[in-house]
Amino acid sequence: MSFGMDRATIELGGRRALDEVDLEVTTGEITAVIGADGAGKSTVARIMAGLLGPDSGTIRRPHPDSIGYQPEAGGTWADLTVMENLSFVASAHGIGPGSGRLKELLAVTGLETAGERLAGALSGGMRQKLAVAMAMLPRPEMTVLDEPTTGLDPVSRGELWGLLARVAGEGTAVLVTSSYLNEAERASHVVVLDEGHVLAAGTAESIRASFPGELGVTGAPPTEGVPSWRRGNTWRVWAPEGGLPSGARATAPDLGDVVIAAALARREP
């Protein structure tokens, strides 16, 4: 079974928030959507969410009952415990304290001992997985959820991404928007979006085999008209059309690249 949307489009603020974007959420798979900021993402997640409709075009999402969600601001309550926060969102749902659902819950984030705990007094990384297992409570057909690793240490993004993995092998869609650029090698499926629209898309190997032309390393700053970027202490030089400027290295681009090129590429008149 999946969700998703089919050319939808919609302003917020004046502005085209998404521009004809095409979207696929499968069971049992992860599906990162992409971007930096105000690229779109949390409209995306509002919208799967079912938060907010689009101007135009088709969205495919299950029942509201069967839609677990996250929001950006994290979703749990500072000031109750870990144990309350979980009681809360099961009695929503109409689940009760016998099922053992919660208890399951505690034991795969690993909250177990923080149960007593004040949400506020956790940390980044332990708070984000108490949103997770919120969102998993009900078991639902799919989980959206909002930038869930922003700020968080690569351990704890690491943990986190595991955690999600294990929500897809229960038989959900998982969507998850993210602005790290190297999160998306974790997911089945990625959407990369500029500006609300759509740069590349499919998984993270075929977006990288998906670059035009060629691309080079050099120690300078290439001259002027050439398509270029910098990385570290070196720069990269992209000729669309093939032929590598003189003094330039040709290298294989990773995913980085060919979003940057993408973008590039889109921003041309």
Second form
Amino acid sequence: MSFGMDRATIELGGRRALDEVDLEVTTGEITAVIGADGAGKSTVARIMAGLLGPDSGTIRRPHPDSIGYQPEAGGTWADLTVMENLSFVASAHGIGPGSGRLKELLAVTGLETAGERLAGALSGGMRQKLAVAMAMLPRPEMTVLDEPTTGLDPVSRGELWGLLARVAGEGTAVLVTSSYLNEAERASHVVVLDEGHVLAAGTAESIRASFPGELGVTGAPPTEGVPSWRRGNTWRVWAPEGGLPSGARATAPDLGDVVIAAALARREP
Amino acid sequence: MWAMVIKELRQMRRDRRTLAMMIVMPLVLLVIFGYAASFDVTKVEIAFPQGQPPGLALPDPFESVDTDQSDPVEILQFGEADVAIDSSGPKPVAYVDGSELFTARAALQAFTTAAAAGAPIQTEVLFNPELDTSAVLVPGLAGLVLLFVGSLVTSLGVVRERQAGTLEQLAVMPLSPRDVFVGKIAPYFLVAAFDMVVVLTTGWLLFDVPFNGSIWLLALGALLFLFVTLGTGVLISTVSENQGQAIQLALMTLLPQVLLSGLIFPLESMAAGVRWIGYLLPLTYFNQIARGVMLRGAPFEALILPLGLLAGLGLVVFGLAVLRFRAELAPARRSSVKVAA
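Structure of the form predicted in complex with the partner chain, given the form predicted on its own:
Expanding to the full complex; the earlier chain stays at the top.
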């Protein structure tokens, strides 16, 4: 089954937050919406969760009772324990304490020993795992997680992505937003947003393959007028029509290069 | 140092609500205090159920009022007048309503002056014979506690949910806005009710505040008042982005109620314009109900007006709060949304 949005447009606070955005979220797969701050990631998440309606376009989502959601701010109650947080969500979904689902989720998220700890006293990684557990609890058809990895250390991020793979494995369509481009590699489908526009969409592989023209590396700043950007202590030089400037060594673009090139192309057509 | 001063000024300029509070509030307080802060009673309503005895001139500040009642005690119980003259005996007796402290004191002062001028009249203070300040203040203070819990604490509770992102979490959970609304305010309702019982019991034990009326009637008044205050709390929360703003707004609703509800300054002593603000405030009516029930033992019929006005205010404020809360929890689901089968 597939959920998503077709040509979704919405204005928020006098600004076009999304402009004709298409998105597919498929059962058993993870779709990652990647973008910088203000790109429209949270707006996509909130629309898919049912918190916002677009001005135009079509939204395809499951019944509201079958959507799991983790808001950007976390969505856990800091002054309730881990178990109390889960119990509350469970009772709202009509899941009894004897169903075994809570213990199962505590085990899956590695929070078995933290059941009696206050959510506010957990580390960032543990708190995010709790938030994901709360979103997973009713076995929703679609789970929307808004920046679950922001602020986490690399180990916690890795663990959390492992958890998301498990959620998808349970037969849920998972939509994750993130500002970390390297996380796109872990998703089945990627949508890169820039100022409310879709810059690139597809698998990480297909996005990489879509790079137009040639990319080169130089050790010094290129001459003015040549599209370029800094990566570490070298410079990337982009020749959209091919034909790299002299001194530039050809290189294969990574996902970051593709996104930067697409953003440059959109802003300076 | 100048950099620090300039930074603070810039921040202050952008925090419009705090700036307005710093500039407007002193002006508002000055006007309110100027027109409302007066203990001078200029009018004492006096009733003559058996007719005004011949030769009894009414000195200032007495003003005669008509009444259908024949029992002077009932006249005071129903709040129809501040003083009722019983002239059925050989010597007229002036019954003074002690639940209105400053009015009672002004009446007694006027009778003392009249007696010195050769017009002796026997006086008897009812409901609060010692003219005890705490007896008059405690019923209203119970209302203030309800106001504090209902408006300030409730608004903070809802704003905290929004700041933590849990209000969005609630919005997507299979709970109706009604479930969330009622579930959110019910605990505050219980705490406020418990607080009120504690305040009244403490007032009774420590300050000998009497309780002459029906506890159920007071409970009804408190219930209606709580609806207004809880509604105010939720309304404040829907227009506040953070807890600081909620506290500011809650204080802006609390302060006028303390000053203009008749809790401290008699409403009759205030300038007309300020007095009418007082008539729009829920604490004004709870104060009348609480004093009426506790001190005067007023029956239901005597309190229909403040109960009715409180119910009207409750309907408006609570209704607005429900609408705003629903809008926040159940955003528009537009026609372009399809529920995938």
